Amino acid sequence: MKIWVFALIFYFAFCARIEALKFHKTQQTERISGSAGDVLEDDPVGRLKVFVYELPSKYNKKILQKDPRCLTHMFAAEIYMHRFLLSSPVRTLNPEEADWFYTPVYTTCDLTPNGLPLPFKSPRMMRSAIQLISSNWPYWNRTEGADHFFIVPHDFGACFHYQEEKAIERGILKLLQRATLVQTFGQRNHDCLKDGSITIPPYAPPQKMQTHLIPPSTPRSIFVYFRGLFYDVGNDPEGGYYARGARASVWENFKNNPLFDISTEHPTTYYEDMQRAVFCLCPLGWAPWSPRLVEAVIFGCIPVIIADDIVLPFADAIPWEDIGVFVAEKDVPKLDTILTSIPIEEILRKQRLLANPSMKQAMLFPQPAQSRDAFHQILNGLARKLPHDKSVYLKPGEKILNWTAGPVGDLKPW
């Protein structure tokens, strides 16, 4: 038996070195081509305007001074997206000519001493910006938020919680329901994902990950590497909730597997392993997204993800049945069997469209901004919705939206 596992790690080692090889002395990717046609590399100036509203200070700027870990977040994209929209060649001054408006409110800078957000007085915050730009702007009460967009990061995008019950019980905020959001959180026939929302990967590190690079030709002699959480004992002490049970089931079936490199422990050369790694495991936690599948993507690791019914970051540009393997939560105890029946031809051709630095560019919310990037995709998804359909502008003194809707709480003045 182990002697078969370890022919079989040679077999992948070897022929991934060969690929990396071929690749580095040519530097040929396969072409990309999404649902939408090749749109990664579109470029959306020229073809939208953004207005950016100038909110007060307490919105953005002042939070972030009190809490600078909000920079290295994996919900910094609110941050980023606002920096970014300030000086891009898509913003307009003249809300007049605009197509959409962007209003800049960090909601999930607010973090306990251990680094996680608290959303309690997220929808009181956003509530206080929307009142704000009604009453002082004439754009947002002619469609009720219809061309207005919101980065809403959460794990449970605007139903802002972090306990999927509880945001299911409160449901999107009541008055973004005619917005468009723009949020981590993807999941298809869910209460807390909006027809129409834009789905983004997470924020990582750019420089960071950049400085942990290690030479293409290193050959991937770890078959499958996982590191993180198996089972959240403080807040799911009975087992089974988190993750829906599936992380605890790669352990249990795995943790003694030579294939599988899993652990709870993160080390130093996190990044330099993915690197070395043919398949990394990329499971739900407690929401159905996490930063592993920019990882994954960035160091050309082959994404294996496992939540169902997830909806990925820009997924009518970017081809993820093409570079990822899907695996049902209720299949885990099968990852062993599904992973090396995957032919060696069709491992190869998803590593090399990982390597095109297309699919690397949109991952990333660089500083400064790149052509192709995160930022860039997030405006191309905005340009494939325009025109607006004439139906989005309400008739004078029509209503939809009800200001009082939503759990009391929310009610109160931020």
Contents of the next structure:
Amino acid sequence: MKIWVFALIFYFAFCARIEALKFHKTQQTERISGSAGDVLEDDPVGRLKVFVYELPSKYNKKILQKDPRCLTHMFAAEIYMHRFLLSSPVRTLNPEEADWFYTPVYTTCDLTPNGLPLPFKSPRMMRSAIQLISSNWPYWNRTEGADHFFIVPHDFGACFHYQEEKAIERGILKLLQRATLVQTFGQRNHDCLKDGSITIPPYAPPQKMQTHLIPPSTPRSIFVYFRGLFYDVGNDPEGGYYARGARASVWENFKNNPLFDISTEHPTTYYEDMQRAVFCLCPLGWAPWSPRLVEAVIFGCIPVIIADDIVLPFADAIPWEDIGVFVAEKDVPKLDTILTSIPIEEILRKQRLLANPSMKQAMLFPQPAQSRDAFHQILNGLARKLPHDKSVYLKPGEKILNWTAGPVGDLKPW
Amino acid sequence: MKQLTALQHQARRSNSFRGASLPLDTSADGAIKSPATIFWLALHGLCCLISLVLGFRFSRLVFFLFFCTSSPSATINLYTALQTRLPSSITTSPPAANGTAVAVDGRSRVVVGRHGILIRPWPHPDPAEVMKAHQIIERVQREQRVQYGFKSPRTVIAITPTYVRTFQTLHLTGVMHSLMNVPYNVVWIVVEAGGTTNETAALISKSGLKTVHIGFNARMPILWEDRHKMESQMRVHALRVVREKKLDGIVVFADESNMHSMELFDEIQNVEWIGAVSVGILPHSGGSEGVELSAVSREDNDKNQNSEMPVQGPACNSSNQLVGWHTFNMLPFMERSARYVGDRAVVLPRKLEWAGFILNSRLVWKDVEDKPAWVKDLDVVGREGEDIESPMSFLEDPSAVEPLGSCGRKIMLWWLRVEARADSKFPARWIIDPPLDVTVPAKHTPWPDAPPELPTSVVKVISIPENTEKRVAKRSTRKRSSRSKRKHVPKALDERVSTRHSEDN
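Could you please show the structure of the form predicted together with its partner chain, as a counterpart to the form predicted on its own just displayed?
So here's everything in the complex, that chain up top.
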């Protein structure tokens, strides 16, 4: 009996070791003991059941066929999550036993020629999808969506607009006010972040990042690294609007500083350069989130997050305070002082935490899915919200949602 | 621009105002304007002046101050940098101006809308912080080396043969600085021909490395061939010291005038018993002869071989196994090679230089069990005083050499021999003491009290010391040994010239 136990333990230890070897061979890494315990390593299989609605392909497949660029841009999480759920062990074909219901509608796939998604039709698309599921299945009306979840990876989530003011004006789509939203946007006390939403990282292509890995013994010689816009001359020529002036402030204060390798260029060695830097700036842009955070975590560069009140991905599972450096927007002029006064032990500790492969796995959407990746963390987040409170189940005839609320343009059928 | 149009509108309004009031105005001259128009004109002028001075949208400031209630994040940053040159730079404007949506609850600190661009008064790096950042980077790199670099790095034992001459300081300082930057432990064995001297000892003690300074009782010969042979003997002598002291580590033959890259020292940690690296050969072109040389050889060789740098090192087949050696083809250079030290011609290396070989120090130890069978004992080799061309003579089995640096494809080491001209003159210890006065004026000096043209005999006499003084003055304080007599010569001439001056005047 004891031999079997030992054998099992060895087997699991062996498996765990293999997982660790998948990304980097690191010896000294620290385990992420997050604010919620070692939640990153939970396995959602067996803890929840998800039923995937069968929507007509005009909501998902046809849209993707029209524009396959949706598979590679930073909003691709909605597509990959759908594919993952279709073949995942948490999927159930019996809706009676399902804990969560998923509606595969690709709202962020209407792209401009430049590749930016247009959100103007998304509210109508979402509304049409909800009308469909509420009329064909009884599960929506049972709870008015409280046990349904939707993936809305757009700039401001379910507010469906890229401009913050307009997004706030619209607010979250009224039909979704009881559902759980899985989104990339997160900012405290903001209209477009509902209580109980799950924040996820934006999609970053795992294969592409893998091919740009350099040997970890390459010495990190850049102190602070950033590549991107400081002034959005097209939309905000005066400055002060884009990024709430934070990026412009970074540029004006540190363009002469040799420690700061910042510019607007698009080098081909962008990923390699990140692996040679100690700190990577992740300032807000038009929205507070960006794929830079994911890239910084993958490449072991300590993220310096300059976005007031931002809610980072899987914030209840990952101790971001221990891993990254948070700088208030008003403190940007003192950024060099702040960064150089961090004690060296803390910097080394942050690097050890970043080197932990489970940290990197949690930020990625690999195909096919691997254990402890972002897909599983989303399921973990959903599992943590179970069991549903009895009060979400409505009595027959009870109606909470107002189906005609919202801007008039949304009521047009899609 | 918008402001201008707004003001134009205002102006037009005031014009129409005037136009409207004119017919009402009974007085025909129209000189008396109503106080309202005067007031508006005055206000207009004042606004113009203020916006001209401040350089931003004054109207917004007015709106903000009068109409908006204070929002929670109303930090008015008046970093009024009065630089009105570019609109994209430095001006600030007050936050959350009129009409923009404020984030929902009063609880949120974050406000949507236009914010000021915060710039501190002195946006330049602070040297203390730069220093701290470099220390952080250095510590991070050290940690990286510990984690991802070699687990137990071995000591680097560098063997350098040297002797006292003009360029000794130049070359030795170069090697010294390379070794000081090596991130591993270093033992530096300096073998000096002609016995140990104080100058060399003082120079190498500045390195801060662990040094072993041994003398070799023979003077360095003048001819290059003999010099190569003697250097080999000096290196074997150093290996004997390694054996006696039982120094453990990796032996590198760091010749003085060679150039080593830091990657070399990382790569040699991989050596097991004896390794070989590729050495780039930089034949010294001592002036026009060298240029001629390369031009001629380019004509000769269609394949353009000589425009590439010749490389000595291991040659491998596709499965990265040692199959042979790249050596230096000396034939094109044979007629013009330097014969003696200080000759103005190319100095050629031998077929395989010592510098390209890396040994595990245990190979030369006595009585070590795990020494491989194919290595000859140090005493056996060179006993007869025969010339040991390269460490290959230590091996019975030449295929045991491990090719390093991705099988010789990477060049991390460059070989060069440069020596001063045979008749070069320099002051003792590279110090001019007492410092020279300008007592021999140049012919074309602009100074007004220059003496008139000196008689030709005097000119001839003083031309030689002038040359030496110039050359001497260029070389700033470097230490040098012997040849102290030269110092006195210019001084003596100075005295003579100054007496002549006094005679003239």
